[in-house]
Amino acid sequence: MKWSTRVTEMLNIKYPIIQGGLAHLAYSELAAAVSNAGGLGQITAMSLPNPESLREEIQKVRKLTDKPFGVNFAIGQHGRTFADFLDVAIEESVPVVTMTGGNPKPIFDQLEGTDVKKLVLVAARRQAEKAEELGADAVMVVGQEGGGHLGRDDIGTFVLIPQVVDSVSIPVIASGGIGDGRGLMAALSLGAEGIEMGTRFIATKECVHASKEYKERLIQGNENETVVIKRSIGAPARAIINSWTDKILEIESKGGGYEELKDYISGTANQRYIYDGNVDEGFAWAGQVMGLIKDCPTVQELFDTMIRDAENIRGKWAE
């Protein structure tokens, strides 16, 4: 079955499946595996210590795959500037750059005159319209089911995707609550031309930086075991419920601001959980899709299952 959409054609990929940026987790092994399986793998730039380390990751990906891949920039986070990192991506002729969190215009300006495809993660119709106006080639639209940072309006994927599809002319990529072939077909039926998955790719063999405790929690957990933190500082994000997130919510409920929260929501606290497996001494991002995760396959096995199930659905529709 052909899987051609504007997204596959634009990105030169076989299947309209994109791996999310995944702070501190999206590196060469996972990115190459996703690209080799027919999707678009990504490296996370701003989790790396310096621009040269990004160059090294890009070169590692190229040793592992000859397929297209992207670099994700979490702008407006980490208190860091991205220009030098983006220079490296341009110098290395990375074909795709994705942006999450913050105003993408400075990245667009720096990419002017290049052939780099620009994808922007948004969580609202107006954000999608603005991204198109600025020059995005496609928008990735995340519903409130997603893991990590979300929009402020708590709009679910099933409502948000059609709204955005009706509001922009560029391709829409659905994100949030998608983890299998059923989610892929649902997204396409809503008018999206591809999907982005984050949480599901963490529970794969090639996500080598994720601790076994993290992966096991995703497999054993259900859709009720996530919580949105950081609402009080205007940056809502979905994480796995534990004693650490309980403490964050307690601080927020008492009116605590960023200064009181910063040690609890830091990258260091995140890494204690996701790298070291200290499940009560930090936090880990996850979407509600963790209720659908039952195993930890290779990326290729995950793709094989998703495409098989999606094609079975399409076959039933044709009966």
Ligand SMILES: Cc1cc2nc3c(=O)[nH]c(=O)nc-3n(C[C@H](O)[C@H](O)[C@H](O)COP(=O)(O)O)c2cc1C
The other form holds:
Amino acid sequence: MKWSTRVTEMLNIKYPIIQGGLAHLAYSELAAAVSNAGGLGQITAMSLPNPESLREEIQKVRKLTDKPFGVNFAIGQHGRTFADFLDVAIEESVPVVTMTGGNPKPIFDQLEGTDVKKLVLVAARRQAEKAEELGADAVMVVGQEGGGHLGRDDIGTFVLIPQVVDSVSIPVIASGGIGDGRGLMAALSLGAEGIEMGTRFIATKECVHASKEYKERLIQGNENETVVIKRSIGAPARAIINSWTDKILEIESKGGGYEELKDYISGTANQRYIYDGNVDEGFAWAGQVMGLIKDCPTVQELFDTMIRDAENIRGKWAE
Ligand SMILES: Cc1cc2nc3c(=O)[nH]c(=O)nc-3n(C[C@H](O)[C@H](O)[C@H](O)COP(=O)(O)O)c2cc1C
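In place of the form predicted on its own, the structure of the form predicted together with this ligand is requested.
Everything in the complex follows now, all chains and molecules, and the chain you saw is the first one.
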């Protein structure tokens, strides 16, 4: 069965499946595995210590795959400037750049004159319209089910996607709450031309930096075991519930501001959980799709299952 959408054509990939930027987790092994399986893998620029380490990571991806891949920029979330990192991505002829968490215009300006595809991850219809106006090639649109940073409006993927499809003419990629072939088909039915998955890719063999405790929580946990933190400081984000997120919510409910929260929501607290497996002394991002995750396959196995299930659905529809 042929999987052809404007997204597969534009990105030159076999299946319309994109691996989300995953701060501190999306490195060469995962990116290359996703691209080799026929999707678009990504490495996350701002998790790397400096531009030269981004260059090394890009070159590692190239040793592992000859397929297209992307570099993700979470603007402003790491308190660092991205221009030098982006220069490296341009010098290394990375075919796709994705961005989120701020105004994409400076990135677009820097990419002007290149043929790098520009994908913007947004969480609201008006943001999608703005991204199109500024020159995005496609928008990825994340609903409130998603893992990590979210929109402020609490709109779920099923309501958000068709609205964005109706309001922009560039291709829309659905994100948030997708973890299997059914989710892929549902997204396409809503008018999306591709999907982005974050949480599902963490529970794969090639997400080598995620601790086994983190992966185990994703496998064991159900859909009720995530919570949105950091809402009080205007940066809502979905994490796995634990005593650490209870403490964060307690501080937030008492009106504690950034100063009181900062040690609890720091990169160090995140890394204690996701790298060291200390599930009580830190936090980890995950979406509600955690409830659908029951195993830790290789990326190829995940693609095989998803595509088989999706094709079965297509077959049934065609009967
Ligand atoms: C652990 C984690 C880290 C994330 N870091 C980033 C990031 O650095 N950049 C980005 O664009 N999106 C990031 N996201 C969001 C994902 O790209 C994607 O939009 C989201 O995971 C989709 O929802 P899902 O988890 O239900 O698949 C992150 C998500 C998770 C779970």
